[in-house]
Each structure stands twice: as structure tokens, then as C-alpha cells.
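Below, in C-alpha cells: the form predicted on its own, a single chain.
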Amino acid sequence: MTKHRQRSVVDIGTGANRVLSQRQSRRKFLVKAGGALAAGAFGAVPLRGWAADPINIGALYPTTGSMAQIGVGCVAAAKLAAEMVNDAGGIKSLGGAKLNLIISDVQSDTTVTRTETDRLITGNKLSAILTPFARASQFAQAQLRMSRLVSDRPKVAVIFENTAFGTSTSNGLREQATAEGVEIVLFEPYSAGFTDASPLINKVKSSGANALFSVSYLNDLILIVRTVKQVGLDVAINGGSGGFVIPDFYKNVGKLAEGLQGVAHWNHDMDANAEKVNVEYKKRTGEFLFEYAGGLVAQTFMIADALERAGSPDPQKVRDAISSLDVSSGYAAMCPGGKVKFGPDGKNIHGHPVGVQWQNGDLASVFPNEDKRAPLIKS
């Protein structure tokens, strides 16, 4: 192992390709779908005689801890994009070397995310290291914008958990209202894991919002609509991202998510590739390809193409090969858009996320216009 190849590794993270230092059977399915993309853009030459080396892919995702069922999905969906890669053939210009996923749990603590990316890197000769992505900002503005599509006024409560998370993306919201044509009724942080919502949802009641953004973690999001339901608040809302647009948010709220808004990185209805990996993502977890795991089988095919073009698998070369990514069609460009390129800030020009609606019992792209699968229901 060089010097060089032990500092620098490919993360595909943040809608961005960045280089990180060391601190820092269904087979007939899988054949299919993985057949044309190797035919197309993956089509080099196999080298023969010899067995390739696989190439390593880390994987970084909280399967313990709070976090774990996001965590868990996205380790099925790395799995499942490695051998879609892997049984239609592999890294062709690599003499059909197959991608291995080393996997990290990083146990929903931030801390043992730092130490685990220091281990993975510096152990092991990856090429290349899968993450989350997308830009916050960009969140905040869709929500804005979505509130317009039930109001040509719209008067929003914002309520937000008191932590890093929730209000550092509340403020956000407050930051961009104006130009949005929003008026911000109601700006209320609460404890985050609070048992009573009623005190908060009343304040939401009396602002005379029309609709409701509520910037909470999965449990605290349950509570916040079983109440606004229990009060009979007649309200739009919108959950964002997270842990409202995961399965785990219908399974326990049921039908009282019908009609409710989200904004994603990622959904399962953008075209037919992703329609064809969720199928199969269903027959092995029981539950649909949800953003971050959808997102990561469009990852592990971005780096697949720039393993095949670099033609090596050395961190260093796979990021240059990223950074001049271009793809309009295929697998790696099941997003948002339809389109990945990469600007000189290493940020996906056209990346950009979906807005959702919960539409019996699952999610529908419903904005903007250009990704939109359903019309939107007004409740």
C-alpha cells in the first residue's frame, strides 16, 4: 500500500466528491439490470488470465443505536447495488473485478463515526468510502416552496427540537421565507423527546398557520401528528426529511400520514431503474427503497463508472474520474433531475431534492413539476 493511496479516498457524500485525509437471488435481476450500464458506459475489454483483485468500497452506516433502521436499509441497499455491479460483470477495464463492500457500524454516535472513518481508512485499501449526501440548504427552500402548492398565502408554523439538528434547519427556513413569499407565524423550539405535545400543538392552533413545518426526529414527529389529529387542527403539514419519509414513520402512524408532505434526497418512483430496484430492494427487506438507500445505489454505480474510466483502482485516479462524471441515463443517474455533473465546488449541478406526499401508504414524488409522478392530494 503507497503513502498516497493510504491518505486519499473518494467519499460521494453532500452531493459532492471530496478527497478524505486520514483524520478525517435475485441473480436474473441483478443480471438484467446491471447489463445495460455495463454494456454501455462500462465498455471495455476484460483483461483474461488472471484474477482480478476485488476492489474495496467502505461503508459507513449506524446498524445499533438510534439510528440503526436507517443504518440497516442502507446496508441492504449497498449490498444489493455491489452485486447488481458485480454479476453484470464487474470493473471491465479492471479485468472484471468485483466491488466488496467493507462495512463499519458507526452506532449512531458521532464520535465513533470520527474513530471508525480513521480505522476504515487507514486500515484497509479502499477506493472509495459511501455516505449520505445532498445540501441542506436546498431542504428548507422546497419546503418553502411546497407550502405555495396548498395556499397562495401561506402562513407557516415552524416548530423545531432545540438541538444542533432542529435549529440549525429551522433557521434556515426563517432565513429564506421572505424570498419564498412565506410568512412565518409561529417560531417555537421544544425539548426534543418531549411526551406531551399539546402545549406546542395549541400555540401552532392559535398563530392561524395554514400549514406546519415541524423540523423533529422520528418519535418526536409521531407524537406531533397523533396530536395535531387529536385536536383536530385542520393543517398542512410538512415533515421535511428524515425520519418522516421513511416506512417506520407509516407503520406507526398509519393512516393519519395520508395526504402528509416531505422533501427527500431521493424516492423510488423517479424513473424506471428505480422502479426496478425497489422492486427487488422490497423482495429482501419487506419495505421500499427509502431515500438514503436509494441514493447509495446511485452512489455505488457513480463510482463503478469511475472505476471503469480511471481504470484503477486508486483513490486518487476514482475521485479525479468522479469529479468529471457526466451521466444522463442509467443507474447513476436515478436522482432527482435525472442528471449528475459535477461543478468546480464538487457539488452535483443538478441535484436537487424531491418533494413528496404520502398517497396509500406510500410515498409519491409530487414536486417539483419536472420529478412530479402524482398529483398532489389537498386534504
Second form
Amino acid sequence: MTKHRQRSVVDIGTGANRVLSQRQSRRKFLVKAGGALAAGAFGAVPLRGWAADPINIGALYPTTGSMAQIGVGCVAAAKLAAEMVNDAGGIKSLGGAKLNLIISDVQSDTTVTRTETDRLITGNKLSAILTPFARASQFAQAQLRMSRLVSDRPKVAVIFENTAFGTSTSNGLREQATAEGVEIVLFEPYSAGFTDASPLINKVKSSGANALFSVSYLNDLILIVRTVKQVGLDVAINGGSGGFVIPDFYKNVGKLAEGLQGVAHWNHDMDANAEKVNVEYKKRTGEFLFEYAGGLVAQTFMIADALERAGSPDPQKVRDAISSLDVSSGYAAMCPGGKVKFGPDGKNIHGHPVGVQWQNGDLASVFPNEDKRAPLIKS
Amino acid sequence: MLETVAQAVINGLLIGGIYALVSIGVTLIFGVVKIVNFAQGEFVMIGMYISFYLATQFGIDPIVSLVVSMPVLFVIGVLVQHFLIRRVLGPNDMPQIFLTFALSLLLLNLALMLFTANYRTVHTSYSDEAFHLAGLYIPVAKLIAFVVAMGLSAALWVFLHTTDLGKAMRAAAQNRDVATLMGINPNRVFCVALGVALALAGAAGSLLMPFYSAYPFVGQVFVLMAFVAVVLGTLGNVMGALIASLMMGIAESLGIQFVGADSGLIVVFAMLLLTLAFKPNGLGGGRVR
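Coords for the form predicted together with the partner chain, given the form predicted on its own:
Everything in the complex follows now, all chains and molecules, and the chain you saw is the first one.
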């Protein structure tokens, strides 16, 4: 029933497998942005010639709907990553098997996402959830520490949309603020999707804050930044993650974005490999490689590394190989800190976020010191 | 404190002007044609995209592009009335509701296909500027939008009260059967009503463009406020919708300032409930003007 929604995108394969057969569609790996989710399984595996069969990777992204700008970028990155693995000879321990992406549009709709994910996981018997990047609490800490770089005594106004995302993120900030020596002078939820940011910014102004943390999606954030400028309010804005660190933000806000800070899972200036992927991605899409898309490239290489070591596309073995992953070089290690090793909780023990700042229309890594690629501009 | 209140009132008034353009369109269609146009927000969206493309392709200022978006949407309004709404006008409301709702869905998804879900912003020299006086600030783009919106509302008022066509529209609004007996061609009047209402939505779109982002769902944000204003100001009452829109803008702004930024709409809806409790026909007292 759902098959019509899938299409084989990267099908470099051996030629014999151009057409996705019923049997192959049951073996797939699933990669999801943010917390990467890999699922794969086999029904009755035919012995004949399976070693060189392409390995299907399911990719669930919203390529339509309100999150489409992120989903479309992720699909482009996933295609690029699969091509890179395949061009380098595929999975050698599996006779040079190629990765084959199966893209599924989750339509920016949580119900569709859940059904599609459920269908892939349950239909394939196994799943492994891995978070190669930073945890939420580390984001809050990085944001608070960055505010101390700008001011000795930061007085922060936290404004957040009253959704699960906004509430949990801002609570994280509040819980850690005192320990980090940051005073929160305004803690204000707002209804997402407002028509006018002026009343909210009016509140920020009366709070006497010298720094503003905005936990918002793109459109609200655009209005907030423009309104702060209109009011002439002198606050250091930290836009956090998500909508703030994608090329679309700069396109909409333009020069006003210069000097604004954020926190990301990933940034394209981290190391030489990341820069290299960024150049290729830019050539294809015209935009820089943003956090989710860049992280996705690294995740694809982590799965390729696991497949290589497992020497089998058997999902249980691949899962075990992922949990024993330990890399510090190459494309798989392309994340803040430059190392990936999963702890018992399935999270990267070396993982941490990177503080970024908009400089000359690009995102520069400015925090912490080990990831710093450009000096923080205080203004 | 006084300064904070004054600033909140200014903010509310300015955005209320935009609500007014949308709600006047809805109320005009309801008053004259007796249907609820659920697609009104999508016509605001079309107005925004017209201004966006004129600005990015030809460098035309969004406010100036009003002279394009208004006539284009007027023509769309006439066509929608003549080819679609005319066919479902009858004793049964259901087909009308389905028609305008379907039109809304169609336009939304067409916009997603044509323009993608990306946010589109236009930067004008005055987009981020503001007049500062006595500790208060008035954003230039919003001030222009407000003044133009009020000017257009006044022009509509004059049109409805001094021209034959305007009087015919009011006559049709008051009593369709008698108006027909007096020799008024209802379809012609309805076409003009739809045209004018959509032109106002187009104007709202153009006026929003210097300070708001265009995206396919943008109309839904404004149309909710418009429907509340239309009920608050008495269905079909143009002046009522105008006043109610300004009141709602102020109520929302004061609510955000003094109740909480996620409670602005609570104040608006509380105002609606209280009004309906004491004046069930809205502030206009049930009169169609």
C-alpha cells in the first residue's frame, strides 16, 4: 500500500537490481536526521548472488510541507553520501555492495512520520537508534557559556514557543543558568506563528536584558530579529539550533543576521573532510551544508563502516557493529570533537554541540575553543 | 509603565489595520453574497506572492505593487463569483461552504507546488526602520501599511455610500429580493463585491510584504483573526469589522504585554465572548451597513 511512495534514487548497483523487487524492499536501512535511526532486516535471504546485491537504506525526510526546506537538503546530502561510499568501491567486505537509497516523504506530518517509521521498523524486525551528536542538555550549556563570552554579567531574556520543543529546550536553559552564572530576567512562552513580534519584543525591552535567547522556528525568528532591529534594542541574540542555522535564515534576514549566534549539532568548517563535502554539496545545491544534512553524511559513513566490519548485511550484526564503532578519522568522524564512540545509552560519548556565529553570510564555528575556527565577533 | 502601555497600543493598532483589510473583505462578501469565504486568507497569500515576485524580478516596491495586486485580485474575484460561486447560490448552504473551503485547499496546495514551502522575504530600505519619539517607536513599514489600509477602508466607505453601484450593493445586502425587484442585477453586484473583497485581500498581502514573510500557509494566520473580527463587528457590517479589527489588535498586544506572550489570543477571545454575551449580534447591533 505504501510502496508507491518509495522510489529508488541511488541505484548504481550492478545493473541486475535496477528494479526494486518485493524481497529487496523488505531489507532496508533507515536513516533519520537528528537522532539517526537505522533499521534493516531480511526476510528469506536468497543465497544466490546476494553478496553483491545493493544494500537498501531507507531515508525518511519531509520533502513537502512546512519542513520541506530541511528535508530537501537532507535528501541531497543523503544522495551525495551514498554516492561517495559507492564511488569509493562500496562495502568491500560484502563484495563491493553498493548503498541504495530508498526515499520516503514524511510530509512534515508527525502522523505520517510515525506510520512510515513504524512500517519500516516493524516490517523489518529490528531497529537501532543512535545519536552521534550532542544531547539537549549540552546545547543549553553551550548557549549559556556563549552568553558569558559576550558579557561578564549576562542578563538573559528567554523567549520560547509554547510547544514541546520550545518548552523542553527553555526548561533546560533555566535549570542550568544559575550553575553557569547566568541570570535569566525574562522567561516567556509565546504562541508559535504570531502575526507580530512587537509586543513580545516590547516585553524583552522592559525586562532590561542584554542577551536574548529565542527558541523559535524560522518564521517567528525572522520577525523577532527584524523587530529587535526596528526597536533599536541592543541585545546579543542567540537563536539556538534548527531554523536558525540553515541557509534560509540568512536569505530572509540578510545583513541583520551578521553577528547573531547559535548552537548546532554540526558545522561545515569543522575539518578538511567536512569542507570537502561542503564544496561538493554547494556545487549541487548552491547552498552550504547545514547541520542536519552534514551530520547525515557522517552518519551514512558510520553505517558504511559498520557494514564493512560486520561483513554481513544482517541487521543484528550491523547493529552490533554500530555499537562498537570507534572512529577518530575519516568521514565517519566528521562531527564536533572529531571522534565517535557510542556509550551504553546509544549516544556518542565524545559528542558535543558547536557554537556558531553568522559571519559574512556563512556560519563560522566559534565555540568551544577546540572547535573554534573563527574568532567570536562581539557587537 | 505608561510608555509600555502606549507602545503596546501602538503595536496593536498597527497590526489591527492589516486585520481590518482581511476582515472587511470577509464581511463584505458575507453581507452582500451571504456566503462565508474560507479562502480569503489564501487571497492574501496570493497578494503577497505577487508583490514578492514584482519586487524580486522587477525591483518594484511592495507597497507600489498594490496597483498590480489589487486589480489582479479584483479580476480573480469576479471570475470566482461568475464561474464558481454563482453556481452554488441557493437555499442550501452546504455547497457554498464546501466550495470556498475546497478553494482554500486548492490554492494552498497549488502554492506549495509552485512556490515551495520556503519563506520569502522582501527587504526594502524602510523594512527595518522606525520613527523614534519620546521613548516610543513606530516601525515605518507598518505605519505605511496602516495608513494605506485606513485609506482603502475610507475609500470603500465612500464607494458604498455615494455611488449607485455601492448603494446597489448595500441594497442587495439589506434585502436581496427587494433589491432584485428594484432592478438590481444580483450577479453583477455579487461580482463587484467579490472583486472588491479580494482586491482588499490583495492589498493586505502587498502591505504585509515589507515586514512579513510570504509562505503558502500565511493566509491562515490572518484569516482566523479576520473571522473573529467579522463576528465581533456584526456579520456583514463593514464599519463594525474595521473597528473590531483595531480593537482586537490592541487587545492582543495588551494581552501579550500584561497577561503573557502565549495568552494574547485569550484576551481577544474573552472580548469576543463578552461581546456575544451582552450584544449577541456583535458590536454593530446586528445592522448591516
